[in-house]
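Have a look below at one chain only, the form predicted alone, in structure tokens format.
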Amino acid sequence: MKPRLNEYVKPWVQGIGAYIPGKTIEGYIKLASNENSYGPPPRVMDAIERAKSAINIYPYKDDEVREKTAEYCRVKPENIILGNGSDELFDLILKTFRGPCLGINPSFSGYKIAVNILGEDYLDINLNDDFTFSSEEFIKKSKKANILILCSPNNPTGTVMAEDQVKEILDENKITIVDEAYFEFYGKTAVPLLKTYDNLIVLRTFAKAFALAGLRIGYGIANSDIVDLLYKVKPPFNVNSLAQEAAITALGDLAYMKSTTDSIVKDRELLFEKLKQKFRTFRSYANFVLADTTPMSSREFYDRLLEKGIIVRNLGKFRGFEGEYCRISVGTTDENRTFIRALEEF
């Protein structure tokens, strides 16, 4: 007899829209998921090759990764917690602290999904028409929330929040998350504010600038009391041994990371200028550029590039905003040239 699933499913789960990742097709240029197309340094690949002989042993280098990461962030190891991607760290925060949660629209869709999975309420405010951030509107609505979610640079807009705006929000004394997944492409961070604000949690990842997306490793930076609480709900061995080894080695070769991020930032400006000639395009401080493809539909924009072997992210319409949108990740210089040639044929 088949189980009557609906009798056992948590009532709020049925209404959740699952996360759909960017498409990957072998042989195509993928500019859809904000990955670093240059890949990690050769030293990382060598380290993984050496480490694979010990995959029968549980991961044991958590402390070493925390020490190296703390040195990179100029904090103490007790201020660092590692996660299976920063997505897991966001989930740990939701498990530790009570909602409701307040975010911005548009922003990373994974926030709302993670909040809804736990049966919590997710509130948001719209960004301005040009996708800049209004701290005043956010603070007004923050009275109804306990966890505040900021993303700077913001995915998918590439826009950022001023430090004074972040301070205004931290002054509300709510648990405040600042997602800095794209920090290395921007260069400014909220981390120094940890000296003043005990309610701040900064999330970062090795997936973007460090090109370790396939190994799923991220980290959180917070005061030690918050880190200790998060460790209470963290699963054991949540970061695998190959990811640990790769992170340690990548942090030992910052010059390589800097060289690839410099190339991406330089090409980001070129993509922005080329897209701006044909579409309403938004200045980005991340490793992607957002364009309103109107009067072309975002689906047509996506399909025409797909025919040429290029995959971008079709985002469609944003709730509360005019236009249709596609996000284009910045690839290698050669990939970007191929995209520009295809764009010029539109």
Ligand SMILES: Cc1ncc(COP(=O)(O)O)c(C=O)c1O
Given for the second form:
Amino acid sequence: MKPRLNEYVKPWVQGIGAYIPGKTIEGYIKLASNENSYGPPPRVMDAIERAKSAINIYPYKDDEVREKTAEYCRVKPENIILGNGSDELFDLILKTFRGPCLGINPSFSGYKIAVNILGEDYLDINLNDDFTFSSEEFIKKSKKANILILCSPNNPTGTVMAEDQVKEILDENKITIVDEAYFEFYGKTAVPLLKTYDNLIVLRTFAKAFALAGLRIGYGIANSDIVDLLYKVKPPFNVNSLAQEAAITALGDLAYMKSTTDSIVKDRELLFEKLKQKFRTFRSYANFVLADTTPMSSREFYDRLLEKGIIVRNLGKFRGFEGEYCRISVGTTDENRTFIRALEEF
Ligand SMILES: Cc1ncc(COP(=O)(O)O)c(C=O)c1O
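We have the form predicted alone; now please give the form predicted together with the named molecule.
Starting with the chain above, the whole complex follows.
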């Protein structure tokens, strides 16, 4: 007998639109999910090879990853919590603290989905027309929220928030998340503000600059009281042993990460210039560039590249904004050249 789903489902789950990931087709150049096409350093592959002999035991290197991550972030291990991707950390924060939540629009679509899954309200404030951020309206609306969600550099716009704006928002004394998934492509961080603000949680990931998206590992940096609370709701073995090993090894070869992020940043500027010759394009501080594809539809832009074996992210329209948008991740220099050649034929 079939269960009567409508009777049992949590009412707020019915209306949720599931997250749609970027397309992956074997043999195509994928510039759709802000991954790092260069991959991790070869020594990470060796470490995974070695670690596979211990997959019969539960992961046990949480402390070592926390120590190495803390060193990288110049904080103490007690300020670090690891997650199965930074998206799990976002979930842990939402399980621990009460909503409503306030974010910006447009921003990472995963936030609203995660907030709504837990039955909380997600409010947002539009960015300016050029996707820069003004804190005034945000601060006004923050009175109605308990958790504030900032993303800098912001996905999908690539724009950033100034430190003074982040401070003004922290002064509201709400739980404030600053998602720094793309930190390494920008270089500025809110981490030093942890000395002054106990309400700050910085989220980072190994999925972008460190090229470990498939292993699912991210981390949060916060005051140890917040970290202790998050530990109460964290599943005990949320980061698997191969991901732990890969993160330790990748943190031991920062020069490799730096060299790939340097190339990506250099090529980002080239992609920006090339796109700007044809479309309204936004200066980005992450590993992707956003373009308004008008007068083409974003679907047409996407399809014409797909015909040439390149997958970008078709984002369509943004609520409250003119134009139609595609986001192009910066790939390897060869991939970027292929993209530019295709673009020049438009
Ligand atoms: C802003 C932002 N935060 C978080 C994530 C998710 O990161 P992770 O793979 O660590 O869950 C993404 C992924 O694209 C992102 O763009």
